[in-house]
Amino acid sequence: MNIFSATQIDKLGFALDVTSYKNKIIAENIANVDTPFYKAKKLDFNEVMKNAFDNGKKLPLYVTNPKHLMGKNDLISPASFVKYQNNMSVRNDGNDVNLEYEMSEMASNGILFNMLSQITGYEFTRLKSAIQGR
């Protein structure tokens, strides 16, 4: 039995990975705000977490190159849930990035990341206390 799988640490670690990946997607959208014909992307944190942990449903790991390592088979890749934002208005240059929307998404994603980091730290503190017998 893996001591880390007995706790919520593995799930919290995955959630931190998802928020980190979502931040990357948002940063790409912001970086391409002036790129003609760029289509904004999005990643729904709740959808990824639900598919990762509900009903034991597991999806294959997303790989883009046959030389990639397969990693842990029990987790999914957030990259497979990235979609285009189809509900944004498109400017004359074909770009549909809304800078205010992306900044608010980045702020809320940052708050979620900080909350998950604090909970993970608390779980490690509990684990340390259990090991030390306090």
Given for the second form:
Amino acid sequence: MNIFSATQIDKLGFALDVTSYKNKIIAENIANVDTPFYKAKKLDFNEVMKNAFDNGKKLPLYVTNPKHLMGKNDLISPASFVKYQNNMSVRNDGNDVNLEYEMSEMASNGILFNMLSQITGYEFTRLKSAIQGR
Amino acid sequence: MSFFDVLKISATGLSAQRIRINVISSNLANANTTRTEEGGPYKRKDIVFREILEGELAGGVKVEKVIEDEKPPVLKYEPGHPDANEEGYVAYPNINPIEEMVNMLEASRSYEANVTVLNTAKQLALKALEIGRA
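Since we've got the form predicted on its own here, give me the form predicted in complex with the partner chain too.
Everything in the complex follows now, all chains and molecules, and the chain you saw is the first one.
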């Protein structure tokens, strides 16, 4: 048995990946706040997590032999969930970045990242105390 | 590694906005310049931003080119001026200081937003290093 997949650590690690990738998307939007015809991008954290771990709703890969390769969930890349925001208010220069929205997204994404990294730390502490038996 | 990408992206945003402020300050400084190397009055400069696509670098923004504003110069009646034409008019650059100041404020706000992104990414990266310390 793999002690790391027995815990939530692999999920937490994936969630940390998603939040750090989202931070990158937000940074790109903010860097391009004055670029003509730039369209703001978004990454929905909940959507990525649902697609990565909610197996009940997803059609499993059809196999005829148990030795066939199964689709592996942890191969999902957050990059494939990046979409355009399609904001209604496009400025005269064709740019639709909403700076206030991006800053608040960045703040909440940062808090989420801090929370996830703290929980990951606790998981390791738990593992450690289980190993040491005290 | 996504965090280093974010640092690079906000650095591109910072340098693009700094170049913009350079151009604006050059416009303001030359608001009354009647002599240039090409001859004639100074022409207002403007810059064009372009999005850096992923793969070229990490993403972000860059200054594509510096363009010259082809607005006609403003003619002022100053017969005593050495650059006056036969009718006594001097061609001054068509620079509106208010427009430049507004652009400067916008550039400095965008610069600040990029600084905030950079600080957040730095803080998140340091937080990630704390996982499993305890």
